[in-house]
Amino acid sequence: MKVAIVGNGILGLMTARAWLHSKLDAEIVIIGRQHRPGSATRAAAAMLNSFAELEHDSLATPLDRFKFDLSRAATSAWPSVFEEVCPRGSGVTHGFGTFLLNNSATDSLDDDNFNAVRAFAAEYAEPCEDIAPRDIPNYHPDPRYRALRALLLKREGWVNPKQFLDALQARLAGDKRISLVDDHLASFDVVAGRIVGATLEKGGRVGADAFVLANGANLSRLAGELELPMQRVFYGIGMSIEMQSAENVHTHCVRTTNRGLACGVYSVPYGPDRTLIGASNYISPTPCDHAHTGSAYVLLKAAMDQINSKFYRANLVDINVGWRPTTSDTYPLIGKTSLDNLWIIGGTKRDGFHLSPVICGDLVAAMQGREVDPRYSALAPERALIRNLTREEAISKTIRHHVNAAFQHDFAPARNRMLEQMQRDLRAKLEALHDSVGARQWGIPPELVDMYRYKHIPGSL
């Protein structure tokens, strides 16, 4: 059997070593740029958090708690990864622990986060700590912006990406049956419902028995041409900092809960004498490479604010941009599509790193027709939008989180009625924006809400 696997970043490389870890022998070929443009690992920490990442309402749902399954999953499957890929004296950091802090940066909605992770890591025992934040090693905020509260999650850990994909594909190419193609893809041909070949941008072609899509953010734009009718994915604008400094190294991920529509601010080991601060995070309907200037001021400031003072003396070594590729209602987008060959892996925001030994294996089996969770069926590529919010869960959420990143910017309103005269104008844009996509039953994902101000998102779909 030959596979084309379109795209080489995590999810691509991480499908095809599932491929090689299966019975079923296979020719494999992997279609992507050598220096993968746009790829949201480039930007990835990348951190392997689980409970970490969790908000006081992230379980909320059946599907929800699916996702979660698949995260722990992924917890537990990265240390024999580790082993594979990058076992001790290769070169490629990494490691376990990861500290979770609760400071005064912003308003309680971290206060609200920090307390549901404690409470799920209780529910699922999972291995953690509180700790006095005086205790996480190399952590010396602003006393203005310290943590109060503290605790650390001894599974969860982080990899410096770029090594490990190197590695990972090194270990790939040494297989006599993986081939590395350094091209993007550019149509496929179909017929009868069946892909039977596609064609390179330099003019080259490819044939196989079946084909996955694993092209990140770019998946729309290939979709699109085979017609399939599957939402539209988008571009989540990432941004992290690489920092040198032999002083101010940490020993662990530390990091504050999910704030203001992304995962706050982290720092994470990068090396012997590197550290990766982030992260940032915007919706974009078009691919951006470059980053914002705002967005590594408010990065580096929230860093060296929150997490370690010292980084003022540290030497800037290279801004990291990556697309995470966001779908229209957030949810993963894995399985087989109407075309009767065609597979898709994506559409996993900022997870897929840390999700991939699970959804990459999961998804290699159900290729070979062995079962798989039945819950998959739910995130089916060609799905109807999930609308798991309602109207003012949606609207409540997005106040919220407006809010709390206000204030994580400096906000300071004035002591009269500010504060709740912007929460009233946001209320009413917010309102006004449901009425017009017809979400009366159903509400906007707080993150999403550009995309349907400006259309980019039918609200009939």
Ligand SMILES: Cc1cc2nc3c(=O)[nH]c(=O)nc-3n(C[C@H](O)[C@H](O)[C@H](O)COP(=O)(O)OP(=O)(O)OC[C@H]3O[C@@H](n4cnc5c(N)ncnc54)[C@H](O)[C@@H]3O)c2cc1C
Contents of the next structure:
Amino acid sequence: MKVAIVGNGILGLMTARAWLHSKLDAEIVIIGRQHRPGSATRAAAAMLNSFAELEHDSLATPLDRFKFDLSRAATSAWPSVFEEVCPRGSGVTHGFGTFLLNNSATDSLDDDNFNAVRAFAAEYAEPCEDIAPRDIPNYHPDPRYRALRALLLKREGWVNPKQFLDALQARLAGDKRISLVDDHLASFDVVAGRIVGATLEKGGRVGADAFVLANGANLSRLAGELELPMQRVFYGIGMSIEMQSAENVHTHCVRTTNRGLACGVYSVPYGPDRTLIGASNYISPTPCDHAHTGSAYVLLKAAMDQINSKFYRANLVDINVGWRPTTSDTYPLIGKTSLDNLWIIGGTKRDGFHLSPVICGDLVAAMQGREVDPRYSALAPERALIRNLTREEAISKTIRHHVNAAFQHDFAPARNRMLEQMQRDLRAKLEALHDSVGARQWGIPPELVDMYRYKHIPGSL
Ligand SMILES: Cc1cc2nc3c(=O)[nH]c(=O)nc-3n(C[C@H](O)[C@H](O)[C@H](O)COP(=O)(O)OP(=O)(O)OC[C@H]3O[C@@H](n4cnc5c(N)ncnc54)[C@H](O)[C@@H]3O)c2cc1C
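Provide the structure of the form predicted together with the ligand, given the form predicted on its own shown above.
Below, the chain from earlier opens the complete complex, with every other chain and molecule after it.
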């Protein structure tokens, strides 16, 4: 058995690892350029967050509960992954413990989400404790943005993703069943509903019994050429910033709740004297090697205001830009396609690093004919778009997130009806957009409003 994995980000490498862990002996080829252009993984924090990512309406449907089950299983899996890939002394920065802040940098959406995290943690008996914000090591926000409440989620961790990828790849490369191809895949050859080979950009060819497409936000490029009936995957262009300072080293991940269409602001230990702050998100139909200057401004300001005002004297080491693979319905794509020997894993947006031990292991189990949770069928790559927000839920949520984002970015409405007027205008525009794409019984996910507006996602007229 020979398996070709297209893509060398976290999902490609963890899929290869899962094959090595299984009883079936297989030769594995991993295809991807060594410097990993556009890789989301390299730009990630990477936080291993599960409860900290929840919003008040996050677990409203059975599918959301399934995805959360996967996320919780991943939290349990990471300690043994670290033991195997980067045991103590390996030089890979990682750890556990996430401080979740509830501060006054924006509006009450933060309070609702913070309360929800607490309530869900109680529901699932997740180890956590209330903590006085002033007891968080190296937490020195501007006093106007200080948190009045905080929670320590004890099992939620982080890892430097560049160091982890290097360690994992070195481990894989040391196994004689694995070979690495430093190139991009250009196209597949299909005969009678089966992939019989693939051509590399530099002209070489790869043959295999089974193929796994795990090429991140570029997924639609190759899947589109195969004319698979699949939704489009977009580029969630995200920036994180690496800083060096011996005096501001954070011992844990410190973050706000999800807010304003994104994951809030966070800082993560990234090395003995390094801290990573993140992250921005801009959804685009096309790739872009750089992120906006405005995103750097917003990130640095938010981190200095809300986490550590002393960051101003840290050295700015690097700006990472990666493309979060963002599907047209926001849920991941995992499973077999209508081609006999093509499997897909991707579209994991902002928690693919965290989910990887579980979803890659389950994908390999499914490839080998072993039983996996039947709920995975809802995430099949060629599914119809999942539409689980009603029109009213989607419109209200979008308005709430837009207003929350505006306050986060220094919006100061005049002391008159400006805010209500803004909400009314936004509602009218969203109602018109929903009408124009035939969204009467369903709603547009807030982060994809522009993809519908500019017709990158077809409606149902
Ligand atoms: C700024 C930022 C912060 C994030 N923070 C977190 C976090 O804290 N926690 C978390 O869990 N997740 C986080 N994420 C999301 C997470 O990074 C992604 O969900 C995950 O990394 C996706 O992994 P992937 O392997 O699918 O994609 P990628 O990492 O993008 O890997 C895809 C690889 O395929 C290669 N490739 C592309 N085209 C081809 C081709 N034709 N042939 C061969 N190879 C190809 C690319 O070069 C790349 O190396 C973050 C993302 C960003 C951008």
